[in-house]
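Starting off, we have a lone chain in the form predicted on its own, written out as structure tokens.
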Amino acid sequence: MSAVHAQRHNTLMEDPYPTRLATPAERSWLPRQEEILRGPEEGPLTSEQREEFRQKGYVFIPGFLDDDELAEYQRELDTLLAREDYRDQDFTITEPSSNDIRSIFAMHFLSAKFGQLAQSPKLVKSVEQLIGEDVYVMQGRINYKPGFEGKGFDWHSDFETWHAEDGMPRMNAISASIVLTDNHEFNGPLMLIPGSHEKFVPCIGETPEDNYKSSLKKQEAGVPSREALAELVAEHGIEAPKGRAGGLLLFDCNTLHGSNANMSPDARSNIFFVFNRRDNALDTPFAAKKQRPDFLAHTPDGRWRDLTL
């Protein structure tokens, strides 16, 4: 166990999810401690969709946006991607081999349209049906994977990163990805290991200083071992939700996921929000010397203190 983790707040209770370890753990994974479904049955999601999420750790909902909404958000995405003054900002991530924008974080503070979408009752109530009420947006971003050049991303659990580097205590968060382009097998769709949300995989290696500056382009710290991944894939398989633009993918914070490079001419883009429960607010990181910047991990008050534009 790392020294940073051992010293965290002089915590009296042992961390149930130790990670960024100096040596491999005795077991390749640890059992999840939190309930998966904690929200009310009534809401936009059907009982079948809630059950699919419980079993797989994700659910894909086609047609979440209608055609007019989809066109509006596609235009807003293009507007933000065209902002030259965003290109060299901390909150903007470019492709490793070029200066093409890959992600813009905290876009719901930069765009009134995306800010309204983050508070959409249809979206928020769907999330609350899964993890419970009283949630807030912990992170927002737009992702763009250009045709032919968009790079992939290694397998990882978002919770492992948020726990280690942001101080998220428990698995009480969910990611909402609204696809703005058709997702098919050739343009690098998100791949998930169904059922992996019930197993936490500790990772090896201490967190480098300011790890986010490199990990958002290519993640190296916080990547599960190949042995653990092979074991989980042998048990659960790999799935890649595909469908037309306008669909909504909801996946648990601990579901292992990654993506391949986009080798097709078709770009892939999505709007991405992370909803966290207020009683699961971020604290001192469990395996890093300091928290990451505000544009990556917002507080429950909903502010982005670094916003100066």
The other form holds:
There are 2 protein chains.
Amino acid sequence: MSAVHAQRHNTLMEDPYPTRLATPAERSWLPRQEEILRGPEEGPLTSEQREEFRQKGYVFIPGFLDDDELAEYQRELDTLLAREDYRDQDFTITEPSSNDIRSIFAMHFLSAKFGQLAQSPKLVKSVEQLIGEDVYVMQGRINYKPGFEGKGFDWHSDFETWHAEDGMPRMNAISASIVLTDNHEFNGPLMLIPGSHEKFVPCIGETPEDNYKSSLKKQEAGVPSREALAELVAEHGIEAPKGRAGGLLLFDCNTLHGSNANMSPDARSNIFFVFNRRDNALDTPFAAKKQRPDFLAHTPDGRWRDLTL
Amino acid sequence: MSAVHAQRHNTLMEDPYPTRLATPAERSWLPRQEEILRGPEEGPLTSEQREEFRQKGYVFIPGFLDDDELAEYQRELDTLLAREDYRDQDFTITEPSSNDIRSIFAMHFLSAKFGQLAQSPKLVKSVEQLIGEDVYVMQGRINYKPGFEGKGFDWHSDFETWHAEDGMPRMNAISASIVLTDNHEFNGPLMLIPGSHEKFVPCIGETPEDNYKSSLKKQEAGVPSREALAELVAEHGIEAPKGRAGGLLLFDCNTLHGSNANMSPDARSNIFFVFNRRDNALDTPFAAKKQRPDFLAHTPDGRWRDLTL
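Next block, the form predicted in complex with a further copy of the same chain, ref. the form predicted on its own:
First the chain shown before, then all remaining chains and molecules of the complex.
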């Protein structure tokens, strides 16, 4: 944490999640302060699914989309990926070699269909059963990777980044990933360390300026030490939920996750939303000089930007 | 193939396995000329294991080493990796950041124990049951990767490289990998395309000079096209044999294989031998200007080099 921000936050309270440290921490992890389950039992999720989330920090719900919905969102994804006028926008990530679009952020503002999905009761109520009611979409994106493409992503906690770089105060957020393609052993499925959501791993190394420009491709700051990872994997193991297209993966903001490269010919695509509690809105970053751009981190009530595309 | 070498080989016969082409081939693969099984039925391998190899182009034999042998070879590996005087040798691959040794080639010349293993009847007889009698060790190496290290390796056929860059005439060789650590889903086990040993995939792109200096880390020439890979995976699928330390994986020189990164804390190490038939000794490369150095590709009867280490 830079001195000026440390001072700012410390006038209010001690930060329970110090990170981007100049020197290694004494302990490899710090205990989570927030309860895991804070929402109502009633809703789309069964009590077994809620309990699985509580214990593991994630739950996979097969068949969240039916076949018609799946086809509809796959078409909508294709439509957005084909938008020539999106290629040079800051909210779009393109392949360096081909300039093909690989990710589009804030797509729930760009597409009415994805906007409706972000607000659909079966999604929002599921999320609220876990972290509590009154949530908003802090980030949304679609991802597409053709077969044999897509490098892996090293182990990390999203909360660590959001806390350090976006100013998220507490572990009150959840990621919802809806897979539009089958996930199997060889196409680089998401791997998670179950139980890691209970442990905050402070990371070493101060945040470089405009870190997001490279960190969306490969993370350099905010990487847990190998020692901490080894300790957590020794205790909790690694899991990679697999399943048919249309499944929903809900995972806690602090669950350590990563992925490997896609070694198969099968394309991978998904819809991704981060839900945050309104009482946990982003403020001054805890360990970066300025907040990241708003296509990465929305405010609870602000519209995004005037799009005159 | 460079014009001069094409001419040289064509005076004898047409090369059935043209590769490193300047322009894409008409067909994504060419049929294999050699029989798969040419050795005696009698030996350490069961007829089921031979049949599995014939069909898939590989067979995994659990418990090839017993616990005492396993411990003995693990110690021998540690001894070689600790040799300060090996660090700056051409036959040693070190980690750029730490200068730690990650691979040692020709270790069966450097270590009496590994030399004996290379000649042990249970290994040699197994190999000879598959490709026929009278074989020699064309390449040997040990590999060591700590947890969370070890990038993946893209799909490739070893025969394609040996044919193009070492002058191996025919598909008369087999790789034997003895795993000294457990293989599981998350530590980057070898993946294979079963049945791909029957199909030679010509690769596009001429061989750069001294290609081996970079290709041992990441292959640029000798990479099958994504279209060819997609076609083969669609027909044959992907398999990743997993199992306890001490297992032996035998795979045909033309079986397409690759691997993903090690996402686990578990180190990976193995002993690796390539057995070639004496009647298939290396000659002029089929698609490179000169042969690769002898630590990578030994001759049938020559000792390696005078080591005054």
